[in-house]
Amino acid sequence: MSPTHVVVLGSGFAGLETAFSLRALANPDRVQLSVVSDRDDFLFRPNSIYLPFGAAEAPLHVPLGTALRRREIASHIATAEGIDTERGVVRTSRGPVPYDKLVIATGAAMRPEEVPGLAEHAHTVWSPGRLHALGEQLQWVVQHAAHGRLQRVLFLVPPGNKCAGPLYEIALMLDTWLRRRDVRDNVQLAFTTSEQNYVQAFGPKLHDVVATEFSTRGIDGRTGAVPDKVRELEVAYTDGTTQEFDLLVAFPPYVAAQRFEGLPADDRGFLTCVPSTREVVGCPDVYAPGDAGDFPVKQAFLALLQAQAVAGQIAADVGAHLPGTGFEPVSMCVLEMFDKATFAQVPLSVTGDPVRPVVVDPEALDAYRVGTSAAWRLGKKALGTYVPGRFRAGLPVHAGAGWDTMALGLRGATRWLAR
């Protein structure tokens, strides 16, 4: 029998983890693999939060050519333009690519236009270019503050954002960064979010940590603050209040990076999936792990878990591996602050409520752990080395001796440094 041809659209966390996991489970005589992406590298986006503070961008880019060839995975540098599910063909900018099974991992994008004035007057947290531009503005903040001019920096989370964690990190990191430059007294920091709680998706423990840090650091925080419009130096909120700023930093609403006509999706273009397998509803053999799918939280760790579930399902379908347990949404994240960090392990449950689409799983509260310590910064640095290194070698993140060691260390640290 000829091998099953699996085409993966995208070279982010979900796409690469699916491809490399599937190759680890199935040899080329069982599964022929192709990756279609408009770029030939992987961007380790979680560490882009360091760019505004002077970190180099080059280490965040992982070239993929050698890794894909090593694992006998074909690479198509092209943009997917459409999908014909009846014929099993992806239309790309460089011609058609046939498939037996399709993995759509094209990710998410930002739509700042949902809030009038946000695109024109805010520095957004998304691409490396925008984060470098933010870094230039922060240098001006320091210069003005050093010369006695009060600076007002406002952070903003509007509705529709699917993972605001990086914005919280930058706000907390900025406080530490300014203190180390002896200008914090001349900079007012404020944080307003449309969420009902800080980092709402990750439950009350993380809210309490952020609230305490904001209070201790003198950051003026406000929840339930929905922006109506942004003017040149002022945000107007739907409750009639306004807040002035000299620098506005925002994480805009999320939308699907690419919409595919004929596939079921929500109003933001995220593909509707079977929860456990991430198979697109009504489309056999088409899957959408990670940010392209409709899971309410967009986060790298969750994307990796979804990719593993997809790879396991496909490997089982071709008879190369036993069926797995499917996607079980347990998030892990580290919130950087420069002087320390907070680790959170959060089992999640989908509610169907648009106001609170996910909550901490009430049946797994013993696994819900949060802790703050300078030691967690070492964990974040370790992940920042480990994950790119795995992809550079063409290996899945959640597999092998390296991951076993990493997981063992996390379990031990969680036992002692989180509750």
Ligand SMILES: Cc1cc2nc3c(=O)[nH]c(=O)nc-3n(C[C@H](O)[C@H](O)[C@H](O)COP(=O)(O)OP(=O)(O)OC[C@H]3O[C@@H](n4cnc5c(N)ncnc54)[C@H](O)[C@@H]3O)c2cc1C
The other form holds:
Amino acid sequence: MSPTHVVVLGSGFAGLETAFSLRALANPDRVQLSVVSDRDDFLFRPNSIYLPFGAAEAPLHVPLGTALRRREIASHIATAEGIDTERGVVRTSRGPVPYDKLVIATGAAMRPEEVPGLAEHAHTVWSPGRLHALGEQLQWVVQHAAHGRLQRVLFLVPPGNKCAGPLYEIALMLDTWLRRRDVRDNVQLAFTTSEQNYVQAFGPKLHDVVATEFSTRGIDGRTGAVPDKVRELEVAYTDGTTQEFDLLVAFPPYVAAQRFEGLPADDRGFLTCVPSTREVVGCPDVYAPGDAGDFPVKQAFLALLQAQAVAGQIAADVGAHLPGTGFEPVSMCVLEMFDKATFAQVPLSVTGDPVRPVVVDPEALDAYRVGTSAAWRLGKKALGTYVPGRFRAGLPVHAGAGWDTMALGLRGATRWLAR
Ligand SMILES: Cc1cc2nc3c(=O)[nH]c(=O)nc-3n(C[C@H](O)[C@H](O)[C@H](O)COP(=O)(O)OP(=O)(O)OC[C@H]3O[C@@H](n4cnc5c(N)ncnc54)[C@H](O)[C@@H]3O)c2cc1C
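Form predicted alone done, so how does the form predicted in complex with this ligand look?
Now the complete complex, all chains and molecules, led by this one.
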């Protein structure tokens, strides 16, 4: 029998975890693997929050050529532009790529234009380039504040953003960073979010942590604040209020990085998936793990879990593995603040309510844990070394002795440092 050709679109968390997990589960005689991506590296986005504060960008990029070759995975540097599910072919900028099974892991993109004026007047959090540009502005804030000129920095989460955590991190890190430069007294920090609670997806415990931090640090926070339009130096909200700023930092609304005509998707282009398998509804043999799919929270940790479910499913289909349990959405995140960090482990349940699309799973409250400590900063550092290292070696994140050690450490730390 000829091997099943599995084509993976995208070389981010979801694409690489699917490809490397599948290779670990199925030999080349069972599964022929190809990755089609518009870039030849992996970008470790979570640590890009350090860029505005002067961190180097190079360690965030992992070249993939050697890792893919070592795992006998063909690499096509091309943009996927369309899919013919009838014929089993992906149309790319470099010609057609046929598949037996397809994994769409092309991730998300930003659409700041949804809020009039946002693209023109805000610094946005997304790509390394934009985060470097924010860093330059922060240097100006320090300069002005050091000369006694009051600076107003406003952070903004509009509706449609699917991963607000990094913006909270940057706000809290900025507070610590300004204090260490002795200019905090001359900088007003404010944070307005359209969410009902701070970091809404992660439940009431994380809201309480952020509310306490904002109050202790003198950050003026407001929830339920929906921006209507952004003008030069001012945001107008739908409730008639306004807020002035010298520097506006926003995490824009999300859309799919690539829309695929003919596949079922929501109005933002996120592909409609069977919840536990991440198979695209009505398209057998097509899967969409990670940000490209319709899971309401977009996060690297969740992308990895979805990718494992997809790899397990495909491996079982080709007879190389027993069926797995599928995707169980238990999120984990570490919220950096520079002087400490907060860890959250959150079992999630999807509600179908657009205002509150996920809640903490009421059936798994024991697993809902949040803790704040300087020690959690080490956890963030360890992940920032471990994950890129695994992909550099052509190995899945959630497997092997390295992950067993990480998981053991996490379990222990969660027991002692989170409740
Ligand atoms: C500043 C910031 C900080 C973050 N911090 C965290 C964190 O601490 N923890 C966490 O869990 N999550 C974090 N996230 C979210 C996390 O980065 C994403 O959820 C994660 O990257 C999603 O993985 P993915 O593989 O689905 O998509 P991506 O990582 O975006 O990968 C998509 C891949 O597809 C490729 N691609 C896109 N379009 C095409 C196309 N048409 N053809 C071919 N290839 C294409 C891209 O080049 C890329 O290789 C953060 C996000 C940001 C912006």
